[in-house]
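As a starting point, one isolated chain is supplied in C-alpha cells, in the form predicted alone.
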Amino acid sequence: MKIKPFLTEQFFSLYEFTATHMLASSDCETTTVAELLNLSGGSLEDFGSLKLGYTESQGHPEYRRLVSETYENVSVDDVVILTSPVEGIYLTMQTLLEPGDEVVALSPAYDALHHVADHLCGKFQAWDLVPTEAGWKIDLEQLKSLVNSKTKLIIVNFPHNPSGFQPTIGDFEQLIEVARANDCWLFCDEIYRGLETEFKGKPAIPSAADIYDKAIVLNGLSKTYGLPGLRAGWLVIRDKQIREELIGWKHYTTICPAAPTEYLAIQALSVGEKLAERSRTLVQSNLVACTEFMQRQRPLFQWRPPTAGSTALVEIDFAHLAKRSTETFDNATDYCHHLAKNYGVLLLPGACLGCEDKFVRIGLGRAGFQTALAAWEATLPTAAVPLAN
C-alpha cells in the first residue's frame, strides 16, 4: 500500500530556494555555526576537533539531561534523540501501530502526522479544528464522540501548526482525560512549544509528557530554537517497554544521530532559553505587522490571528478578490503557485495540510517577513476596503 504524497514538501520543492520573499516558512530566524558557537561560549577549534564515530543509540547522556531539564517530570532515560524530528513521528506510528487500529488526529496538520499514522493503521478520522469569527477552538465533545476504547491514538499538535491556536490549561487537561479514560496513547508533537505570543516566563499548558504516563511528545530545535538545519529532535517516552522497542526501530532507520549535530544541540540548549526569546520577539513583531496589514486588506481575507508559534491560516475571500481584480483563481492552490511563479512569493496552500483550499499558510518567524509582506501587498488590487472609524 503506497503512502499518500507528502504535499508540503513537494510544494516546498518547487520553490523555497528560488522565491525571493518567504511568507510559507513554519521556522524561525536561523544564526550560523559561528553566532551559536559565540553565544553559548564554545568554540570553532572545539567543534573541528570532535570525532565522526558512531553514537549512542538513545543519544548523548549530556544532550539528554539538557532535553530533560525542560520539563518537570522527566528523566534522563525518557529521552531518545533524532537524526530529525520528523523521525520521531515515523518512529512512534511504527512502534504503536498495527493494522485495523484506530487513530484520531487533530486536524488540519502537518503531513506526516496524518499520512503515516494513515498508512499503517488504515482506520484513521480526523478531529476537526474549528473555526470562529476572531479564532480557533477545539471542540471536545467531537473528540468524545470520536474516541473509543478501541481508539489506539490520538495525535495532537500544540502550538498548533498551521493555525498558531493554542488550547487553554482546562481544554489541554479534558483532552488528557479523554485519552486516560480510553486508555489511549497521546502523541503530542510540541515542536513550537515556548512561542506563545503572550510568553510569561514559562509555556502557558504543561507539556503532556508531565502529566500523562502514555502520552509521547516530540520537540526539537528548528522552530522556536530556529535551527532546522541542524535537523535536532527528540522524543520524549516515560513508558520503558514502548521506548526499547522504539529504539529498536531506530536501529532500522538512522541508528544514531549525527555526532556534530549532537556536539551543536548540546551547545544551543545550553542557551536554549536566549534563542527562544530572540525567536518570541521576532514572531511578535511580525505579528503586529501582518495583523495591520490584514486590516488594511480586509474582506480580502478573514484573519484569525495566532496565539501561539510561528505560524498563522489566513482565508481568502476569492469572490472578492474577483471583483478588485482582473485576475481570477479558484482556489489558495492555484494562487499561491500564481504568486510564486509571477512575483516571487511564497505562500503555502493550506491544502497540502489538509484545510480547505481556500486557506493559505503564513510564517511569522523569518527576519525578512515585513518585506516580503509588502512585496505581497504590492500585488493585491489598490482598491482597499476602508476601516470602519
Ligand SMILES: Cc1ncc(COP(=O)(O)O)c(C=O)c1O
The other form holds:
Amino acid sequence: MKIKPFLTEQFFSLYEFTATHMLASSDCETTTVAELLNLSGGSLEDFGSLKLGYTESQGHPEYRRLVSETYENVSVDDVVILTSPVEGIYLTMQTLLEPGDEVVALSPAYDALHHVADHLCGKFQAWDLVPTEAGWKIDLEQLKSLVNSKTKLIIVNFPHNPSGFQPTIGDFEQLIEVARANDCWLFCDEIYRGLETEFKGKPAIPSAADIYDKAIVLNGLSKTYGLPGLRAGWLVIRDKQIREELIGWKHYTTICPAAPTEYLAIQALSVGEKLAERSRTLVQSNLVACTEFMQRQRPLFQWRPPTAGSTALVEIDFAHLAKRSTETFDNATDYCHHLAKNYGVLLLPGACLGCEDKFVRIGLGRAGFQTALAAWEATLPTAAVPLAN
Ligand SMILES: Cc1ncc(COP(=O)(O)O)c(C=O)c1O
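Having seen the form predicted alone, could you now give me the structure of the form predicted together with the named molecule?
The complete assembly is shown below, putting the previous chain first.
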C-alpha cells in the first residue's frame, strides 16, 4: 500500500529555489553559521575542531539539557534528539500505531501529521478547524464526538500551520481532558511555539509535555528559531517504554543526530530567546503590512488574522478575482501555479494541506516579505478589468 503524496513538498520542489518572491514559507528568516556563532559567543575555530564520529542515539546530553530547560516539567532523559523535526512524526506514528487503531487529527494539517498516521492505522478521522468571520476556532464538542475509549491517538499542532490559530488556555486544557478521560496519547506538534503576535514574555499556553503524561511533543529549530537547514528537532516523551521503543525505530532511520548539527544546535539554544525574539519582531511587522494589504484588497480576500505561528490562510473570492485579472481561475491551486510561473510570486495552495481549494497559505516570517507582497499586489490591477461582452 502506498502512502499519500506529500503535496506541500511536491509543490515546493517546483518553485522554492527559483521563485523570486517567496510568500509561501513557514520558516522564519535564517542566519549564517558565522552570525550564529557570533551571537552565541562560539568560534568557527572550535566548530572546525569538532570530530565527525558517530554521536549518541538519544542525542548529546548538553543538547538534551538545553532542550529540557525550555519546559517546566521535563527531564534530560525525557528528550530524544532527532535528525530533523519531520523524522519525529514518522518515528512516533511507527512506534504507537498498528493496523486497527483509531486516530483523530486536527485538520487541515502539515501533510506528514496526517499521512503517516492514516497510512498505518485502521481508522483515521479529521477534527476540523472551524472558520469564522474573525478567525479560526476549535470545536471541542466535535472532538468529544470523535474520541472514545478505542481512540489510540489524538494529533494536534499549536500554533497551527497553516491557519496561525492557537487555542485559549481554557480550550487547550479541555482538549487535554478529553485525551485524559479516554486514556489516549496526544501528539502535540509545537514547532511554532513562542511565535505569538502578542507575546507576553512566555507562551500563552503550556507545552502539552508539561501537563499531560501521555503527551508526545515535537519541536525543533526550523521555524521559531529560523534554522531549518540545521535539521534540528526533538521529541519529549515522558513514558520510558515508548521512548525506548521509539529509539528502536530510530536505529532504522538515522541512528543518531549529525555531529555538526548537534554542535550548532547547542549554540543556537544557548541564545534561543534572542533568535525567537528576532523572528517574532519580523512576523509582527510583516503581519501589519499583510493586514493593510488585505484591507486594501477587500472583498477579493477574506482575511482571518493569525494569532500565533508564522503562517496564515487567505480565502479567495474567485468571482471577484475574475473581475481583477485577465485570466479566470476557479481554484487556488491553478492560481498559485499561475502566480509562480508568470510572476515568480510563490504562495502555497491550501489544498496541499487538506484545505478547500479556495485558500492559499501565506508565510509571514521572511525578510523579503513586504517586497514579495508588493509583487503580488502588482498582479492585481486596482481597477476592475472590464468584462468582455
Ligand atoms: C507543523 C509542522 N511540523 C513539522 C514540520 C517539519 O519541520 P522540518 O521540515 O524542519 O523537518 C513542519 C514543516 O513545515 C511543520 O509545519
